[in-house]
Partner chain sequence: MSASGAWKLLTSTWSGRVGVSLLAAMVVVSALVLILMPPDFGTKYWNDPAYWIELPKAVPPEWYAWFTGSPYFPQTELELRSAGEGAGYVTYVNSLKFDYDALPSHVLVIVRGVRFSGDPPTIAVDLFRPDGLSVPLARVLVPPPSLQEKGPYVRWSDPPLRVAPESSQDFVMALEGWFSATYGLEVGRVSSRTAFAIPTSTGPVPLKGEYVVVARFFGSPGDGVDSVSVVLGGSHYGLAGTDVVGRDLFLGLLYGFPVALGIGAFASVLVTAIGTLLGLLSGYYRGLLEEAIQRVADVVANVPLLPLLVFLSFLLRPSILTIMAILVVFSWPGLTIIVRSMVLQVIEMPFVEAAKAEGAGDLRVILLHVLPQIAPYVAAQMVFFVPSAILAEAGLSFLGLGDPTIPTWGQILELGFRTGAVFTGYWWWVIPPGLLLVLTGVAFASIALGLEPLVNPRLRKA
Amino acid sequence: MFRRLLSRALTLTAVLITVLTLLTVVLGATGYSDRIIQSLIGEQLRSMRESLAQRIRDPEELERALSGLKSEMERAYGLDRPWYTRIPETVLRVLTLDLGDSRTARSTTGSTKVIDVLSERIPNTVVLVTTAMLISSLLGLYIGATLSKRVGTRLERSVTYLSAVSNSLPSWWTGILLLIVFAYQLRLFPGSGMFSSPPPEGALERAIDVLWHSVLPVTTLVLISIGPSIYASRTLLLNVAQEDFVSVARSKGLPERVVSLRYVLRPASPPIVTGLALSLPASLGGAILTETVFNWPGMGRLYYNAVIMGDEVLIVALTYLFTLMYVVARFILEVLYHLLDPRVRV
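How about this chain only, in the form predicted on its own?
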């Protein structure tokens, strides 16, 4: 078991490094990386020009000083070397969380360091996405298990149709619809943001305020994800319930609760757990539209702003973080498989 898990950990680490390398190659080969760095240097030089102009009155001498500063900054950023020679050091910096400074994002304390910005945004997205994922997964499993015992009934057909509708709902359309009805028409919930203005001062009051603001975005994520969860749970449990070993268990006179938990739910648990574990990193990346619609200061909104503003450092950091979450989720699945399915150990 230990050797298998170690092998999977090494394989997933190789996947992580490969994704980062490919991202760096794409940014470098297209010239996007160099253009972004040149733009950053240009902005810094414009701010330096004003301060230097107060000390250097000769225009030619001022230009020579700026040209020297520009050459030093290009060497510092590595622009004096070909882009492909910068790949190893770029990948190494990201892996060691030496993510540098963002050009467009700041933390609440005013820091531009990417690690500080991410450490503030990650809890916001976890509060939003994890809550929605748990609600949709638990409801989907419960409703799916109930429907698997009532195949062919009117309730089962109705919920199956509603699940298909839920699967086809666009998150941005659902969010806008909830905003119009519950925020602007009925005025039951706030329309955007994470806190009221001004925010409450007490810890309990701030927690309640966050929950109040998260009702609409969480509802949006639940509505678009609960349908696939119900349908997948219902189909998996139904397929397992038709196996011969389940019929044998019932013929032995075992209680239905024991049959459902031990002979149906446990054999069906690996694919269900797979969907649950992989939905977390996928949702953290897929909450971009929902966080944008509700102006929620999370990872999805940060990714959207980074792409729009061309913040290369932030794009690389967020891509690395999403890939890292996927790798961690895959490794957790490997451990859970050994606990849930004895055949994996063999």
The other form holds:
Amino acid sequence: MFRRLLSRALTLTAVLITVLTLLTVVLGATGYSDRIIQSLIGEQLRSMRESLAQRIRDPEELERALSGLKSEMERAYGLDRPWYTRIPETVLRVLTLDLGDSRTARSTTGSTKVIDVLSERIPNTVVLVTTAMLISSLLGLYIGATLSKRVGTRLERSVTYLSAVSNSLPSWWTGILLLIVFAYQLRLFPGSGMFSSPPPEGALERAIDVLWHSVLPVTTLVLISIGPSIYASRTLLLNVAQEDFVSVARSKGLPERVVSLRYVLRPASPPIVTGLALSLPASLGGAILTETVFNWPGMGRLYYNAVIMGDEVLIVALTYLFTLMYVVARFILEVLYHLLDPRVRV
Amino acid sequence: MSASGAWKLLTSTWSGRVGVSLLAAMVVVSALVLILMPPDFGTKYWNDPAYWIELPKAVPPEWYAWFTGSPYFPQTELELRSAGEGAGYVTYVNSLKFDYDALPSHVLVIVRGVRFSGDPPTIAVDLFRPDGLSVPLARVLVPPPSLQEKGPYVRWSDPPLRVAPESSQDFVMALEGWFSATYGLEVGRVSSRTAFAIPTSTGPVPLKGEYVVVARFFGSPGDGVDSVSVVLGGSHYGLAGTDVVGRDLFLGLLYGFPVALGIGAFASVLVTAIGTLLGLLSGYYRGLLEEAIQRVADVVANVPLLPLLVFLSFLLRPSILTIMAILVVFSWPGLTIIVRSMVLQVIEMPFVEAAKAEGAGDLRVILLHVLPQIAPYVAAQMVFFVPSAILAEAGLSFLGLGDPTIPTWGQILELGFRTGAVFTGYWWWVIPPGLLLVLTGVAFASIALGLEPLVNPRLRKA
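Structure of the form predicted in complex with its partner chain (previous: the form predicted on its own):
In what comes next, the whole complex appears, and the chain from above leads the way.
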């Protein structure tokens, strides 16, 4: 078991490093990283000029000192070498979450450090995505299981059809429809953000406020992910239900509850977990679009803003973090899979 | 299963029939668009605001007025006809029986092709209202020739001159003075549409009756104008309405058909080809090659696609080809992993061993014995992938990273959302493009569902 988990961990680490290398190579080859570093040096020089100007009176000498500092910093940042020699250090830097400063985004405390901004935004996204995924996978499992016992009925066929078709709902469009109907026509739910402004006093009121704001985005994410979930559960349970050992269990006279829980659901659970793992990237991607539509202050919304404003540092950091989150979630599901499936355990 | 068997299976189910007919309809529309619309529609017309200036801005489709019974005025172009000569000028006249409950969205005077050889001519266009007022719509002074220019001179043949009446002080003052003198009321801000209105305490309402537009062309003998006309913007327009630029959304949506199908088909064929080839190779030859391909596939399959798509198209300045290339590069592994495992089972089968024992070469075995076994699955996957590719492009477009030279459904939606169509209630701008995306997805999902028994034989006995 541990060897397999280890090999998965290695693969996922390789994913992380590949993505990072890809990011840095693309940034380097298109000249973006040079520009980032240059603006960084420029900013530091500006602040140094002020402190230096108080000590050095002669303007020519000041310029000489500054240009000396500039070339020193360029060497320190590796700007004097071609971009591809800097790849390993950049990868290492980002890998250790040394993410730099954002040009456009600020945390509530006013910090421009990407790591500060992100630590505020990540929980918002995690709450949104995990809630939606939990709801849609549990609901999907329940509906799928119910359907798998009614194969061939009109209900089963139409729900299966709808769930296959719901795969083609674009998340953002679904969100826009919900906004038009529930936020602007019926005025039942707020149209954007996470809190009312001003946010209400008291912890309980605040929690209710957040819940109220999250209804539409969570519904959107559930709507787009429940179809595949229903479809997969129904198909997998159907496959297991046709196995001989299930017929044997039934003919032994075991109660239907025991049969469906222990003889059908149990063996079908590992592939269902795999399905969950495979739907992760779609959910994370869906979060980018859904947060944009609902102005939800998570990573996705931040990513959209970073793209619109051309904030390279933030884009790199967020792309990396999306991958990291995905890889971590993937690994947790992998462990879960090993716990569920005795065949891989031995 | 043979191709005709697959067809029979597909058309035997309800969902298969729905899918096939939807897809056929979309293919027909795409073919018509490719024949009838210029290929450079995006750059030449769609992205050129001047081209759409005569259309009303952000108005709903015409059938909406028909359904809701809301006040309606159709898009109208009134071409003035030559009506004899006066002292030193030629007159052009036409009249309009105005019996509508809605005001025109805007008024434009269009002058096409002025020809002259000596002094530059002038044109005066006036509107005579049923309540007796005459309003100056336009006073056009043709720019004199430059020193290098040789006569005869031609102005405004393409594009024509378009004059907005409210840009002249005469127009505004004539209306304001008349309204306060005759009706004792102000209309607030005078715009070109108020030339067809009378003020009431609740705002301007249409003044019904016969309107006459007269243009006088003052020029030397031999000078002339190709046409003078007045465009009255509709309160509703066309089959799909217009956006804030005045673009006919119906044309944009139509153009989106071949683009969407093209993106989907192209990306899907490439992904399937690469995925299947690599899967076949790694399943058939085993060994180091297998290990290498499967490791790479494992890594690439775990890369979250959308963030990377966003990142790469942001940096590489998106073109439709880059977007498709990125899609293909990150989408092949799923198929490769599954095809390999299927190949592993197939090559153990007796008929494959028999073929090998008879001395069949690798290529022959792969093409004649292995590939046909996995072909149905591969075909179904190809169908499955089409909508994902279309949706991926639409998602990127929605984030503002689409190819700006080609209008797609995603881009129409993006502009609508960004201009606040959701808040302002321009539903005709955001609902139809999304609906078309869903419809495309439904077509392919239905076909894939109809092919399901082919992929999952267990369902055949169920």
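Only a predicted model underlies this, so the values are computations on that prediction, with no experimental measurement involved. Positions refer to the first chain, counted from 1. The term rigid core refers to the maximal set of C-alpha atoms that superpose within 1.5 Å between the two forms.
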After superposing the rigid core, is the C-alpha displacement of R75 2 Å or more between these two forms? yes
Once the core is aligned, please say if the CA of R150 is shifted by at least 2 angstroms between these two forms. no
